[in-house]
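Taking the form predicted on its own, here's one chain by itself in structure tokens.
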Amino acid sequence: MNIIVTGAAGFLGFSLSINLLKSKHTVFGIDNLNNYYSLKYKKKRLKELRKFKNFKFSKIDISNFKKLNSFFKKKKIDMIIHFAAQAGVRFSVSNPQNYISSNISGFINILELAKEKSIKKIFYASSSSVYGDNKNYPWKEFYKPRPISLYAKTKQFNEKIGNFYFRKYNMQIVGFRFFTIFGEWGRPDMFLFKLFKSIISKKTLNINNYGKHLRDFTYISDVTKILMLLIKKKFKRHEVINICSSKPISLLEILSYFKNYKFSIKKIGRNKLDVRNTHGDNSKLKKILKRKFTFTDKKESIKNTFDWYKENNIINIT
């Protein structure tokens, strides 16, 4: 199949572009290689991708409809993959344009493409945070969104859109909510990679509301699995999947498999945009695979992605 992946420099892109070369899917690639976090890292990310003969890569922003209709005209598409986003809640509120025009215009850029050209599978990237602080656990998908952030707030209208269009143009649209992905080529700005750089750096952490904080964290590896099993499958409606192992840990957990090394913390108070937990319920998931799906042991998994943040040298990358 020829594929489009948006957000292809991103990890969650990156990681689901690289099983999709393995398996000879062709992947064309888009990312606006913004620098919301490291450049170096996001290129390092693309040199690994373009080791395939299969991949093919434009620079290209989302919001920008003339350049994505000049690139979608070329080509021959049978699924799209849109994880391109404007990440980050609490940047959210320093650069709320940002989200508006990637988030919302740019997804909807997405869509209109896709109906001019017939393009009728289309996958993306939802949220956990559009649950908000909802103390009902663990959060199921019928559960009314309470988005806390502006970050939230599109993810929440990106699944309004999408059931839209299904409805109107009988295209095939699903979203996924993502619940605290983490793993190899993760995003530097999240938790477990400044957990790292603090190791490494002897600098001290400062560990969000006071490292109570529940996480539902999710493998990068299991999430490859299952989104390969999901783009797969035909969908008869529009519909939104929680991706998640739920059994989420605590942050203090986390600190413990690491006892053995010498560093520093601040435990500092609760940020008002942080929900205070996530804890996804992944039934849905498992029924629409029609199959057991064991995760990783997250003891192991955190311990193998610090392995190969240490080989690889990703602190001087990041």
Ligand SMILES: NC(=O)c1ccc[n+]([C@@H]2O[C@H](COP(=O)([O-])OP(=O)(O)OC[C@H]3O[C@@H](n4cnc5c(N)ncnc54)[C@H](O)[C@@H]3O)[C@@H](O)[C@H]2O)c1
The other form holds:
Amino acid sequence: MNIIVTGAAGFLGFSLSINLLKSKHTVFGIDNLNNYYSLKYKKKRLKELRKFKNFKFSKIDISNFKKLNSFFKKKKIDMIIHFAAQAGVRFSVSNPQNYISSNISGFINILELAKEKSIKKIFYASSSSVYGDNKNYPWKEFYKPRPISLYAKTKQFNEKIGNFYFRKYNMQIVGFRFFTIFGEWGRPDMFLFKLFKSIISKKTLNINNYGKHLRDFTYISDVTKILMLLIKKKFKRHEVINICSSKPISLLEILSYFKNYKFSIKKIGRNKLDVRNTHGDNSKLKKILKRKFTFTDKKESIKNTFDWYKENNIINIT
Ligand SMILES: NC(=O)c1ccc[n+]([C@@H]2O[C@H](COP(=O)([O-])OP(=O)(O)OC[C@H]3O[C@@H](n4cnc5c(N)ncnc54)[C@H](O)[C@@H]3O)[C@@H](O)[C@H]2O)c1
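Okay, that is the form predicted on its own; can I get the form predicted together with this ligand now?
What follows is the entire complex, opening with the chain shown before.
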């Protein structure tokens, strides 16, 4: 298949692209290579992707309809996997415009071009953040969204637009509600890589909410296995699916895995933009997969990620 992956230089776009390329699909990667976090790191991911002959890359900002339109011309595309977005909750306070242009205008541009080119299958990234301050755990897909950040609001809006395009134009559109994905090639702005950096550099690590936050951490290799199965499925309506292990752990528990390392932590209060706990229900996912799926052991995968981080000297490029 010919597949467009937006956000291909990002954590999830890169990780899924590697799997698609190994399965002999042709991947047209798009990314604007923004500097929200280390550009050097994004380029390192691209270098890995470019080792595959079936990978083609275009540096495009998805909010630029004209450029995107000329990219779509003359290409026969079977599927779009849309992961490009401005991520991060805190950054949305100082940079709200990025969220509107990338997450909202960008998504509409993608859907419009998919419609024009009759590309029938579109998968996009939503987020667990749409559940916001809902305290009825585990979160099920039909619960009413209660977003508490601008980032989460844009993701909620993506779901509404996805549903609208499905109804109006009969396109297969499916949203993935990702829950704190971690692992090799992960994001330097997220907790785990900040922890690794502190351990190695011996700099103090600030722990939000005194480490009490529970997060439904989900390992990237489990996520890519799940996505490779989901993209083969047929969907008769617009769906949103929790992508989570459904086994949340606290930040304090993760710290305990590293108790043999000497580094200092500073426990601080909760940032109001952070949801207290995240815990998704993954029974809809399992039902769609129609098979048993075993999630990798968390402690083991976190430790493996740390080994990978050290071996690849990620601290020096992030
Ligand atoms: N990683 C997680 O735990 C997680 C959780 C929930 C939701 N998500 C969502 O999944 C998707 C992928 O997340 P990620 O962790 O890989 O983030 P990421 O920041 O690593 O990747 C996003 C990529 O999109 C690119 N991008 C941003 N704006 C763009 C634009 N206007 N045009 C073209 N490219 C643009 C960035 O340069 C980046 O490489 C995002 O939509 C994110 O909101 C991720």
